[in-house]
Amino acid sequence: MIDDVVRRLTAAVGNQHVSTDADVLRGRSIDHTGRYQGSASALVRPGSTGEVAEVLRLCREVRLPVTVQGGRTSLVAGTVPEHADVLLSTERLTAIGEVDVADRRVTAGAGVTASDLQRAAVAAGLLFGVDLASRDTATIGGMASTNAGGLRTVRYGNMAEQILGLEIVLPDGTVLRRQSRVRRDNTGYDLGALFVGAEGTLGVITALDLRLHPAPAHRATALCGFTELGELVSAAQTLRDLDSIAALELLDARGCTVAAEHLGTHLPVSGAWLLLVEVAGDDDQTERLADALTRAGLAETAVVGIDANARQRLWKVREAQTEVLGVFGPPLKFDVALPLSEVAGFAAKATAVVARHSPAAIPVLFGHIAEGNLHFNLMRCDVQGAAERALQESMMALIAGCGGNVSSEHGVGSRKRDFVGLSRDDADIAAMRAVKETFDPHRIVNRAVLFA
């Protein structure tokens, strides 16, 4: 069968942009971090919504699943295979049309880079309103799939809150189009919020509108440096209701470390925990930030970076962060969201199970502290297979015992299935099950995700 589901592809997208390749497949069936293989038939990488459309309705008819790829940037094994499936990548759908600077908007294909966007923006004097350290490879339309937040959410809210309307192709190859030159739309149905944060397994994104925002003209940076965790909670949630606030990441003094070591530099400020703050406006903020730090009793403390060499070298050290985690080996990820009240006790049992688990393992913990939205994240963690697995259920039971969620911006993928039901309960569950089992009844797509 698959001998011709392959000839009816290259038939509907051209013989160069489908292939059977072992070693393409193969490389395209391992998740990010490096930790995860699956296994797949082709990958097929159309270059339209006409010919994404084409793509499902036959693998719809074929009863054949598709896993969906786009910048394969998952954490979570949301793009690895688990059937044999057709790899269905929108790296092709990077069109990016003309920025509307009187209504601050643009349409985007789901495979245009975060980065792409932000240029397009920027040259418009806009800017885009999620940013992610990954945003060279990071694309639209698996932003949107996961509703990500990024460096930025503090300000400009999580994707969902950027997007104006979307295309998207069902499993049946239907094309809904839920686009709209104006901004306050509520005819019917909100069907588009649906798929954001669907992580795929009710269609394909394949375009979208998107909200842009005016670049601010000034902005000012700061590291600060505590000893304890819940003093930097405090801190943080005095600072998360500035006007100009346009950053407040929380960063962990033993990931910066590691990151010092590899960027050859060293932390301008000390403490076991590291809060960046950026302030962002119209006229200079160096007052403005210099004010917050003093009534948040950080003056003394921090380092500040005002001219955009030394905020990028502040923000190096942030962004940092991702890129050494795979210094000792595939790493391995947990993406949490949990009330600020509980971050630091989460912390310290978290590094606690851990010790008990994988003892040479470097736990390391940051991201969006205003959104309690955290990355807690193992270096040099080796267990695998029964001990992985164990690792994993402690760390999940630790968050929904904190009363956090197992998923947050990451999304569920297919590590996470088995862990849905400490977040929702059977009512949810069932419910979107059957809002799966509506738009696609022969699970089709990405039919590893999310469900176990």
Contents of the next structure:
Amino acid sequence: MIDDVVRRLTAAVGNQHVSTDADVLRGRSIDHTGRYQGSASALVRPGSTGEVAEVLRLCREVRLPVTVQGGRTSLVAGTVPEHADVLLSTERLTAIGEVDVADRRVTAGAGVTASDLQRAAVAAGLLFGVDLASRDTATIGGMASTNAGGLRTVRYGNMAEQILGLEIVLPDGTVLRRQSRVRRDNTGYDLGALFVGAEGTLGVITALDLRLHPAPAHRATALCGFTELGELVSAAQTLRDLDSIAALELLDARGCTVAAEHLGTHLPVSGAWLLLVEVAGDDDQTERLADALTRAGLAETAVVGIDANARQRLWKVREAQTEVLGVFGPPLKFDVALPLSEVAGFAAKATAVVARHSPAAIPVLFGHIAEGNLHFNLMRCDVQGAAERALQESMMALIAGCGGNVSSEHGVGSRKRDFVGLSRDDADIAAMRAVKETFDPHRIVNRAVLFA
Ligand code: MLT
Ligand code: ZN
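Let's see the other form, the form predicted together with D-malate (MLT), since the form predicted alone is already up.
First the chain shown before, then all remaining chains and molecules of the complex.
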């Protein structure tokens, strides 16, 4: 059957945009950390919404599962195929429309990377509000599908807050457009919202209308060191309410030391825990940052960066975190959301859980502290199979016990589908399954994701 499907896919998108090469498929079927490998039967790269629709119609007709792939930077193996799927890559959907400066919005294809969109916004004197360390690879379609947060959430919110309209191809090939020129639009269900954070389980996002923001003229950044995590959380609670807050990131000295070594630099502050603070606005932010740090009792220990180079040096340590986690082999990652009052307790208990299950592992915690969205990572984590599963179960139980959510900005993907019940009750899961059944009764798109 697959030969016939490949022939028809080739007719739909062109010979050079379909591949069944084993090495290509293997490379596209592994997750970003290198820990989880799936298998696929073909890669197809449609170049238009119409071609996406044709691919989905065809795969649905023959009941062949499809895994949708953007930049493949999912950290919950959300793009790893488990059913010898057809991989549908959005990489050719890269058109960026003219920026509407008056209305501060732009239309772009799902395969546009975050950095390309940011460049288009900057060229028009504006700013795109979601930024990620993986900005050169992550695509806006994938970011919408996971409702990505990132480094600026404290100021601009998640992807959901940036989305003004969507074009989606449903699993049966129907093209759905929710695009309005007006900002106040309450005609019927907010259908577009269903697809944001749905992790590609309801259809393929092919284009987005995105909100842009005025670009602040001045920024100031500081890195502050703490002995106790609880003290850092208290400072963050004060700083997040500043009008000019632009970033508030928790870092862990263990991860920062490895990152600094990797970057060939030294850490400018000491302490087991670090807080990166950035403020931004239209006037000089130097005094504002100094005042805020003084009020939070951090003036003595903070290192401040005002000019672009100094700020970039501080940011580099933060942005290197994900990549350096892999220096001892694929890391094991937990993306969680916690009440701020539980953060310090969670860190201590999680470290104890790890010591029991994987004594050689090195825990590294970082994340978006203003939202309580933390990334608890294990470097040199050599447990696999049943032992990895046991560790995961203990961690998930701990997160739920702390009143947290087992999946935060990275989503559920395939790694957490067995644990959704820890964060959603039965009625909620049943309603989600009913939505899935309505749009995708044959479970064609992203079958490995979200539902067990
Ligand atoms: C980040 O905050 O840098 C990303 O979520 C990536 C990660 O967790 O490794
Ligand atoms: Zn993050």
